[in-house]
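Take a look at this one chain, the form predicted on its own, written out in C-alpha cells.
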Amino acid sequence: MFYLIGLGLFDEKDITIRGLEIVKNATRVYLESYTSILMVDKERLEAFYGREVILADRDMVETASDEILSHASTSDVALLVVGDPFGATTHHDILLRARALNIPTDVVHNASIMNAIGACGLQLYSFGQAVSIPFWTDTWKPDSWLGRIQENVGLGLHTLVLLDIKVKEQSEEDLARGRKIFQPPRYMTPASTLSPTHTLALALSRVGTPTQSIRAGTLAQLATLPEDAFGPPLHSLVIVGSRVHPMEIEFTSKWAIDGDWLRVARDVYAVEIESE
C-alpha cells in the first residue's frame, strides 16, 4: 500500500492518530521536502515517530518516484506531506503513477493553508480561486495568476495568494551543466509582492503555529511595512473581495494596522458598519 499522509502546519505532533499508526508500521517513510516546510526539522519527526524518515526532494518525487513506489505493492510505504496531501498537484501526480502500477493507495488528510486561512476571519465560502505567485527568473515570468485574481475580483470573492518558496533548487546554469549545486533557500514575503492600492488585504505568516501573525490593511499600507514585520516563513496573502460581509470586517479588524481598515470598508466597499 502507498500512503500519502498529511502532517498539518506546525510540528511533529500535528499528525493524526491514524497517520501516526501508519508511519510506525510502514516499511519506509519519506518526507516530501520542497512544496512546503514544517516548523521543525527531520530529526524531531524521527524522534517522535520512532523511526527513520527519508527526505524526498523535488528530483526524487517528480522524476525518480519509482524509488518511492518500489515494493509498495507488497509492503506499506508512506510519503509525508506538509499540510494536506492534495495541497499540491505534485501529489496527484504520484498517486496517478501508483495507480498506473496497480499499487493500492490511501490518503490521510490534515489541516492545510487552504482551510486554516479561515483563521483570518474571512469566510471560506466567500473565497474564489487560490493562486500561487512564483519567483520570476530572467527567462521565465509567468503571470497567469494575475488573470485568476482579476476573475475573483470581478465576482467579489476573496483571493488566497500563496507565496513561493525555493528549497534545494538549482540555478539554470548548474541545471544545464548537470552540476548538483543547490541555491540557498528562498521564501517570498508579502512585502515583495504588494502594490500600493487601496484594496483591503491581509498578510499571514506561519498560519497554524504558536507564532502565527496576521496584519490587515490596504495593500498600500502593507507595502510600507518592513520585511521583519512579517517574520520568518511561511507567508501568504489574502485580497479581500467586494462582497465582504460586515461580520468579516468586524472580525478582521482585530488585525488592522489602523483605523483605515474600517474607513475603507465603509467608504470603498460600502460595508455597513454599526460602530467604529
Second form
Number of protein chains: 2
Amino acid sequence: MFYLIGLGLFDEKDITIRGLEIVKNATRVYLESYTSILMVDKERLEAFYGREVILADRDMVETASDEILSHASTSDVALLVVGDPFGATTHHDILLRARALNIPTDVVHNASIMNAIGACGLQLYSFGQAVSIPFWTDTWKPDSWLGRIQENVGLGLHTLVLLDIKVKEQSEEDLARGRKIFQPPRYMTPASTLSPTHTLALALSRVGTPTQSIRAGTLAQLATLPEDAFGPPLHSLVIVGSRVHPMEIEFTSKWAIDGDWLRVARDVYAVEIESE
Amino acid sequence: MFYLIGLGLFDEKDITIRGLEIVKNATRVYLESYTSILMVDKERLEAFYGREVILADRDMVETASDEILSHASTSDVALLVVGDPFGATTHHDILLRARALNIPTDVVHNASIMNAIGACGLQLYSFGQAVSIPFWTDTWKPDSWLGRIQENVGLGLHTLVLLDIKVKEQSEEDLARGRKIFQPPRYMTPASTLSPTHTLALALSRVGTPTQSIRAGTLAQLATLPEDAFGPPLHSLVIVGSRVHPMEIEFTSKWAIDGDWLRVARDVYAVEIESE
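Previous: the form predicted on its own; requested now: the form predicted together with a further copy of the same chain:
Next comes the full complex, this chain leading.
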C-alpha cells in the first residue's frame, strides 16, 4: 500500500492519529521536502515517530517515484507531505503512477492553507480561485495570476495569493526577498481594479502555527511595512473582494494596521459598519 | 483559554496529536453536533479520549455560547467541530464573543471538504467560489447558488457544491430525499450554461473516509443513477469548469460511469486526451 499523509501546517504534533499509526507501522517513510517549507526538521520528526525518515527532494518524488512505489507493491510505504496531500500537482501524478502499477493507495488528509485561511475571518465561501505567484527572474516574469485576481475582483470575491516556494532553487535570502510580492503591483502590469489605496488586503504569515501573524490594511499600507514586520515564512496574501460581509470586516478589524481598514471598508466597499 | 478544535472528516482517529493533547487536558470539552453530520457518535469519542464530552447543539453554540465561554475565562474549554473550525460562520461568531469577553482563544486546524475535495483529482487552484445548496421547502426555494455556479462556469472554473445540512431540522428520511439535488436542475430555474448532457460533474460521498465514493459523468448521467448508488451522507457535487487540464481528466477518469466522460471532455471541453 502506498500512503500519502498530510502533516498539517506546523510541527510534528499536527499529524492525525490515523496518520501517526500508519507512519509507525510502515516499512519505509519518505518526507517530501520541497512543495512547502517544513516548519520542523527531519530529526525532530524522527524523534517523535521513533523511526527513520527518508528525505525526498523534488528530483526524488518526480523522477524516482517509481523507486518509491516499487517498495509499495510488497510493503507499506508512506510519503509525508506538509499541509494536505492535494496542495500540489505532483501528488496527483504519483497517485496516477501507482494506479498504472496496480499499487493500492490511501490518503490521510490534513489542514492546508486552502482551508486554514478561514482563520483570517473571511468566509471560505466568498473566496474565488486561489492564485500562486512565482518568483520572477530576469528572464521569466509570468503575470497570468494578475488576470485571475481581476476575475475574482470582478465578481466581488476574495483572493488567496500564495507565494510559489522553490526550496532548492532559492536561498534563505532569496526567499526573504520574495516578500517584495507584498509590494503594490507597480513592478508588474498596473491593474486599475487593484488600486493600492482602495483595495483591502491581509498579509498572513505562518497560518495555523503558534506564531501566526496577520496584518490588515490597504495594499498601500501593507507595502510600506518594513520587511522584518512579517517574520519567517510561509507568507500569503488575501485580497478582499467587494462582496465582503460586515461580520468579516468586524472579525478582521482585529488585525487592522489603523483606522483605514474600517474607513475603506465603509467608503469604498460600502460595508455598513455597526460599531461606529 | 477557549480552544476550537477541528476533528477532520471521519472518525476519532482524525484528530491531530495537538488537538488530542488539548482535549485530554481541558476542563470541559463540548462537541458541536450540527454544522455537519458526525461520522462517529459521542460515546466512541468519549471512549477514545477517556473523558466526558458534552454535546452542544445549535441552540447551545449560538445562544448559550456565553455559558460555554464563561468557563473558558478561568479554565481550558474545548469546542470540537467536525472538519475545520472555519467551515461555518458560527465559529467566527463565538470567537468574536470570546474576544469581546477578553478570553484568549486558540484554533487547531484540520482537513475539511474545502481542501479534501482535491482527492477527486481536480486542481484546487481551478476551483471558483464554493456554493451551498439549502434544502428547499414548500415556501422557501432559494436559488442564488445557481448564479454563483454560473459565475464560475463563465470563468471556466470548477465548482464545489455542498448540501446544506440541518441535522436537527431534518429527519434521516428528509436527508435522503435531499439527494434530489443531484438531479439535473430541471426543478429550478433552467440554466442554459449548465446543459445536462454537456456538463461534466462528480458526485462525491463521504470524502476523506474509508468508504469515500466518487462517480464521474455528465449531469444527466449522475441524475439517472439510483438514489441508493450513493450510500450514506455526506454528499457533495463538483461541476467541472472549461479550464480543466488533461491530467485532471486523466485522474478523474478512474471514477467515470462510462466513455461519455472522455467523449464530453474531448468534444465539449476540448481537452486533448492523450490515451486515445
